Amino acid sequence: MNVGMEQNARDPFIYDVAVIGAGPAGVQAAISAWHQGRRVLVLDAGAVSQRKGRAYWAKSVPIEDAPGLDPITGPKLRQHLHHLLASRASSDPEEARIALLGAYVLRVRRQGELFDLSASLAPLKAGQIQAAGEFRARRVVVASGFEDGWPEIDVEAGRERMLERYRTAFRYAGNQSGWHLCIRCDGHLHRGGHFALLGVGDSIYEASLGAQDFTDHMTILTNGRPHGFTPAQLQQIEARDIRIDLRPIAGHLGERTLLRGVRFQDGEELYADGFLVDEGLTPNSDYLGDFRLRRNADGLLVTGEDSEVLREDGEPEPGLYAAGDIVAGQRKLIATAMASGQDAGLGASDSLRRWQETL
């Protein structure tokens, strides 16, 4: 269910809970928060951009290990989860519904106990904004995710969009034989056959631990920068025969969407069973630019036991909510990221009570 709106116009309709993100967190969060009988925005930036969050990618690898779920693939799950909140729609204001529409958030500001919100209702051109929207909510939860790095490897020039940049990376990602983000979720797909890591540092190390669950065959790529362990890592790395190949990759070996190896720049090739790359990730928080939160390492949400988020003083930002892998500190897990956004979502709707338990 997509709401068509004039350009540059200005929803003027008070939710009880905006819902920033249409994936598995924020899907739950804004159902839960409906299941109150809370009135809900759900703002999703997949329908207008190439931000769709990480199961979407999982184009062809079923995903196995959501509870309640049959196996599914990442765009089939986009469509399931749509379904869901487009089945909670109501044309009468006053009811409990969920309001699903396209957009890309651009800027949360607090107005005394509201918050606005600025989006973008259509794909930006040249980084302009075509159609804009403003909406008002008293509590936002932000499950809006975050974006995967990936490898410099067959880049085009000149290009500026994600998907387009990376075309042919992306041509690879999300298939049984391809680019994995997850070891979690994709080691055993490659059992006891030869797995290819790129990443340098904490990141790759922590997913060669995961490998290890499948496989004892593992090769580190690094695209010719320094590996970045640290020496007890090397130490370690080098003691269970992990080789780590230091020379710069020219380009992908594949076929169709299948990818078999990699082509190093000195001519030579390695091919491998399957392929994980961690190449650090980029949250999708712009937006929250007017507040002063704490963040992790990696710029991730740090969030409190009610799920609220926390400011860089420690104490929760009021009315402020966060689910999903933009949190700091949680498996990046489709089952996860759904108890997480049940929380969100519970923890915004129950601050909204009339009157709260005393002490």
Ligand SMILES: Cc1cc2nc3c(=O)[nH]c(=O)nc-3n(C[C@H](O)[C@H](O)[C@H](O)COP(=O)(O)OP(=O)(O)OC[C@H]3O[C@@H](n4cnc5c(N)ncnc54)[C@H](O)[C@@H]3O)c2cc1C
Given for the second form:
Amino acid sequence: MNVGMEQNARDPFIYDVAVIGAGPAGVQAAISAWHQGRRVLVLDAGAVSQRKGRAYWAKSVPIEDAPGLDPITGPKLRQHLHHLLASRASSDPEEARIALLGAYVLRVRRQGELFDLSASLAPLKAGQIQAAGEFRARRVVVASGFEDGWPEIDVEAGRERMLERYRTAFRYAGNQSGWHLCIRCDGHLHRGGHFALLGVGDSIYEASLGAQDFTDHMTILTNGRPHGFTPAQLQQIEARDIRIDLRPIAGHLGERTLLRGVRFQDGEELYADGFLVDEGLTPNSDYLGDFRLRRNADGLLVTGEDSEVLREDGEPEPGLYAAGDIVAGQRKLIATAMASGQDAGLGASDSLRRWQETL
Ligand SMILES: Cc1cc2nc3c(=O)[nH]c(=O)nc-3n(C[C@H](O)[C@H](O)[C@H](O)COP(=O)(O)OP(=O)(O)OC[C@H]3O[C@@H](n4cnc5c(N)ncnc54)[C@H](O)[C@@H]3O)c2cc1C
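For the form predicted together with this ligand instead of the form predicted alone, what are the coordinates?
The next block holds the full complex; its first chain is the one shown before.
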């Protein structure tokens, strides 16, 4: 926990590096900077909001492809990462240390050479901040990832909170037989089985390319929308006997947390062994509204050398770094997030050296 800070107050300390997000990318960035002697603040929204990080949704499917981690489920991975941060805490302000705080970052502003970060330290109530915190740092690493889009099936339209709105979809999310979000991560669970892929356009076409490593038996579900494939994509899909079903879906067919199939509005049912959904993503970067940053078509941040975030004009935004899923053009996997977290943490740390290489 952060020392010396009252609720609704400014933390008097100036941190060397503030890391936003304590998923694999942010934790690695924090540990890498700490290891170089920096005083690091990690602000993570998981404790005070529904943003728990992507790996959290691997609820009962163990993650098997991240080196150094025994097969581990998402919630356990979160615990493990936070334990790593907590074990590097220190109450000595002069010492290298990591302070971890449950905080939803709302705004980052440049203040000369420094950055000011404003955050909510408690869950918002009806959109209102209950306890606010102000922090100051010399460098910022953005590692807040993105939120996956969830299937619009059995959605309670009147509900405002995401977990309530998508309650049924979440019951089936991240289970052995349930909604998967990453074909590379979970495709192996359904080797040789029937895979149902929900989505439209390029992203679901790419998912079908990934799924071919595990099975030839696939059905693409568009849930009432046009499929959005190019003629070339359609040709591939037809050549591989992949069915496209355009019918609107009325509901889930499941037992407890296991998804077995879907029921179409016309009353017909479709059963499958595995289900994958790709309904796009929303980057967790609202707090960067004061900056004019380069983004890809999904809104992910573009970084340059040393993981510095690029501005719209292609120049680096000095002192602002990014790592993990929020970065455009890299694989959305744990080992990649950690590697880019290390780059960003070290990039931020190196930029704080008293003298730099001159050529
Ligand atoms: C169901 C599922 C299964 C997966 N399985 C695998 C697998 O088997 N192997 C694999 O390698 N990868 C897997 N992945 C992908 C992997 O989880 C991600 O690539 C990885 O978690 C990305 O790490 P990250 O640190 O960039 O982001 P995240 O893990 O998403 O962490 C982002 C953090 O930022 C915090 N945050 C967000 N907004 C704010 C804010 N405003 N203020 C403060 N904090 C904020 C969140 O609380 C969260 O802790 C899976 C993903 C999913 C969804």
